[in-house]
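Here's a solo chain for you in structure tokens, the form predicted on its own.
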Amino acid sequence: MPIEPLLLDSPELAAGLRAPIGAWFAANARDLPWRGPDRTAWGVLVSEVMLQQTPVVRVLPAWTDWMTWWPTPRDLAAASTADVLRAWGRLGYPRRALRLQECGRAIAELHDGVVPCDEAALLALPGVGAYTAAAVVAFAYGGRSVVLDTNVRRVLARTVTGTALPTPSLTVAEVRSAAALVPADPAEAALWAASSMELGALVCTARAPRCEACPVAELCAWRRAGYPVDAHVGRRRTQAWAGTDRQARGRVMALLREALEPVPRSAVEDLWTDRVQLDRCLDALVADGLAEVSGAEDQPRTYRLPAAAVS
């Protein structure tokens, strides 16, 4: 019979789900640098921020360069914001780069340059949310935490509750259910976090799950129920790209990253035909600390990346 949420406090049922996934992970885990024996807590934190809404294949080269240039929080804190944004490149959502620099500065000033190992202290850092804090505890320090990213949520939704995908927003019941599966032993808890996440990334994928390769296919409540369709499909947002503010902002940022000198307004206007939308996006980039503007109202304006760290 399928595993029910109310039975997850059973050690036998929980172990029956965790053990095969852990064994699968030992044989199939990707060799990623932030997982290596020489990993640092800072490297793990950087990877987690970069991996938010960005695939591993795009993060790998950026993370490698980043850690070469700024291997410690103090190194990043001392960098120019322009260099940080150039290094961020096309990872998307460049405000993450600014928050990461703020985080590095806070770690340098408040924690003597050492990434905290406590979830509460991590949550107090700029740009660090519940998932990132839990991930650093588990993956950097081998501690016990409830790591719930999109991949883990999908694995638990299917194996435990029998649903195609988790609800669009994280629920209290979902967190409780996930917490019940986390082993008491810190090392085992860290392994569970990593293995369940990897299973979701490589096998229990959103669009084309490879159930034939799943180590817990026989336990999967979704499979036993006949693969019911997603009950929340109507609530899920599909984010367009062409013609959006995100696309316009991305084009502007790409131009500013490549420019060695301030970019005149005329060059920026060549990027986008809708002047109202372009003005809105330029104002937003300046407000977000991603760009600087110079020139009076009656003079041609120029744009550039911020030269100094944003406070």
The other form holds:
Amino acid sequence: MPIEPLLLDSPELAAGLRAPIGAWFAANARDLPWRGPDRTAWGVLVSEVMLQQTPVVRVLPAWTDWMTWWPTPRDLAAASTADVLRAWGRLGYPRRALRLQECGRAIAELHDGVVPCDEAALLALPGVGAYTAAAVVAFAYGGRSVVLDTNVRRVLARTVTGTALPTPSLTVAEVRSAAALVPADPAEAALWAASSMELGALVCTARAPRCEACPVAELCAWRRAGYPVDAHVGRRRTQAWAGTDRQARGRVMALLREALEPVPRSAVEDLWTDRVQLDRCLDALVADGLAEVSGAEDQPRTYRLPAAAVS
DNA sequence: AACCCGGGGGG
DNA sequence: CCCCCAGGGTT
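Switching conditions: you have the form predicted on its own, so give me the form predicted together with the DNA.
Every component of the complex follows; first up is the chain already shown.
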């Protein structure tokens, strides 16, 4: 039996991937709290925002606490922003926490406290982009959408395109190709979204893929081609960390989160030697709504987390 | 399209 | 020590 070349966007390829990956998912899916029969759309949305650039293992405890304190969008809308930022903890990118609270307010005011099931309405919410909107449609409501995160992109790059990794940025052609693989039936589409993403997270990993455990290893274009190396190797420059504004901001936020009283400027200055950079970061944090300054011109300034919501 | 935005864990 | 992680917003 000769090996047939894989045809992009072909129904045969779609079915060949979907059935085995769906079956694999049924047996191997992680038991995550935002899945499960008692899940809420709000819980799914919260998990998706937290999972933007933060690994599952770190999200788990934060999500559990968060849902205990603010089980509905209205609960979060009414919360103190300082409490929200403290609950966010060290998940990183704390502006996501602000957007999530704004999102809770928008849902309360515009959608009667109910997370929308319409993708366009979701996309209009603060902090919700193309991925998160599609994910809520699929995972919260079992609807049909094109869920294309870093995991799915990698799975498709390997199985369909035959490259080790997807391109650094999402392309229009890639979205179209992924959309063509999504089954018409909403329930099957939702299963495809969940299973292809889970395969990328557990088996078809970026660093050391476990092809021996992959349900579609025999179909995989990358494997068939002999695992060619990434075309973009060496071109992916990792973001600097030491000495950056992001590190400085992170230190300030960590200090403010742990403080029970407004922090005197002297304590903030102890965090960072470059005074110009520190002031730039403090101004930016205030402008972002992540910090507040108090104290008159002739008095020592203090810094703290925002007590109330921004606007 | 390019850049900015945290933080930590695993190879 | 490098790389990656269920991205989004701004310019």
